[in-house]
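As structure tokens, one chain now follows by itself in the form predicted on its own.
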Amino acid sequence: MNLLIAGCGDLGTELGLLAAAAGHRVHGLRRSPELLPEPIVGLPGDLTRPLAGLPSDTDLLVYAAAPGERTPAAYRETYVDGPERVLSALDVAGARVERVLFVASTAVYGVADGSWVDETTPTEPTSTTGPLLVEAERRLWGRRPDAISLRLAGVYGPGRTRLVDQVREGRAVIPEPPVHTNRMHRDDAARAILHLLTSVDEPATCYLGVDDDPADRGEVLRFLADELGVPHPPTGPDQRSRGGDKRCRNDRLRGTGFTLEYPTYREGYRAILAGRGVRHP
């Protein structure tokens, strides 16, 4: 199968390497295609502008772009308009794309009371950018009703060490009152995408991409402090500006036969601290 990854950054590169190892031909579309490792074939393209010259033999499309800033304008350009540009360019190329997967976000949920969330929970975001993620999914499904939306929680992994750095440098604060956090290791996120693209006969239109443990943030911070051998962070008001307080279920994804390499933050962060994995450009 021929896979096109639009927005081939860190996550897309890991996906591309996995797909190529599984025998698929992979093209990665990004502004700086020369940064992509072999055997991914780099294609130059800016997803905020009209596109041309996309492969006519594309069978599978993954849209994995991320905006350069957290503003409504950037979210609209990237998430709402970007997929339209890619699909239109593939139509012009004469491609007959069999499966489309959109990398979305659990930010479509505005839950802030610590309750459980799954794919049936209403998408009622409270942030300024969340409604654009909801609009992006609806626009995509209007054009491709069979498209898959994988709503990822916070992706962490090699090179994504913001939380580790905060704890190591004494800048972390344990929220009071406590809040739940949801995450997925980058490698598991890439594996989940490839699994949904190639190993599920009749996929649903939406899945939550999270690990098995929607852990209390304070629990994660204390764990990291212990692993790093530094004092536990102090307790204080929640300093996060987004994320809410929710516990996301991964039952639907698990039900497809997918298994996690890093089922909780413990396995994932221990791998990072041990220096395992590769940071992609």
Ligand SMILES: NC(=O)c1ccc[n+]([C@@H]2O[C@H](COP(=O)([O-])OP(=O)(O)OC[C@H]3O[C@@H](n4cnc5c(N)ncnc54)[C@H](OP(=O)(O)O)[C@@H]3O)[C@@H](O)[C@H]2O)c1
Contents of the next structure:
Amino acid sequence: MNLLIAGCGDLGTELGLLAAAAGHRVHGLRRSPELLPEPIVGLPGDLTRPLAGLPSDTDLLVYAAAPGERTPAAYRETYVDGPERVLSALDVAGARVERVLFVASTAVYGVADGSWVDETTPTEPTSTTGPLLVEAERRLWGRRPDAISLRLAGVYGPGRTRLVDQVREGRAVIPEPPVHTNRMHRDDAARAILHLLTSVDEPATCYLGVDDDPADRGEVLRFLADELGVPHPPTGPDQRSRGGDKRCRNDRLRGTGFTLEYPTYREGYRAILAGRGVRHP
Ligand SMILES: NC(=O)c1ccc[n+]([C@@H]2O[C@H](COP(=O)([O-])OP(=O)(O)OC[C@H]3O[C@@H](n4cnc5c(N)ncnc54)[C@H](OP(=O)(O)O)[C@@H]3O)[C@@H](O)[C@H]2O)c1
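What I would like now is the form predicted together with the named molecule, since the data block earlier showed the form predicted on its own; can you produce it?
Next comes the full complex, this chain leading.
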């Protein structure tokens, strides 16, 4: 199959390498295509401007761009308008795209009382950018009713050391009252995308991309402190500016036969602390 990854950064590159190893031909579109490793074929393109010259033999499209800043205007350009530009350019090229997957976010949910969330939970975001993510999905489904939206929780993985650094440097605070946090290791996110594109006969139009453990943030911080051999962080008011307090279920994704390499933060962070993998530029 011929896979086009629009917005081919860390997650996209990991997906591209995985797909190429499985025998697919992969194009990666971004403004700096020279950063992409072989065998991903780099395509120069800016998703905020009209696009041309996309491969006419594209079978599978993944949209995995991330905006440069967390503003409603940047979110609109990247998430709402960007996918339409890619689909229009593929139409012009004469491509007959079989499957479209949009990398979305659990930020579409505004839940903040620690309750469970799944694909049927109403999308009522409370952040300023969340409504743009909801609009992005609606617009995409308006054009491609069969498009798959994979709503990822916080992506962590090689080189993403913000939380580890906070604990190591004594800057972390265990929230009081406690909050649940949800995450997905980058490698599992890439594996889930390839799985939904190529191994599921009739995929649903929406999946939560989270691991098995919507853990208490304090538990994660204490685990990291123990692994690093530093004192447990003190407790205090929640330092995070977003994320709410929700527990995301992955039953629908798991129901497709998908298995996680990093089912919880423990396996994932141990691999990161052991230096396994690299963050792609
Ligand atoms: N990080 C998280 O916790 C999280 C959570 C939920 C969902 N997600 C989603 O996961 C996806 C992948 O994230 P990631 O970690 O792989 O991000 P990343 O490493 O920053 O990659 C994003 C890529 O998008 C490209 N891009 C951005 N603006 C572009 C534009 N105007 N035209 C063309 N390409 C553009 C960038 O390349 P150039 O600069 O070369 O153009 C970059 O390679 C994103 O959709 C993100 O929103 C992330």
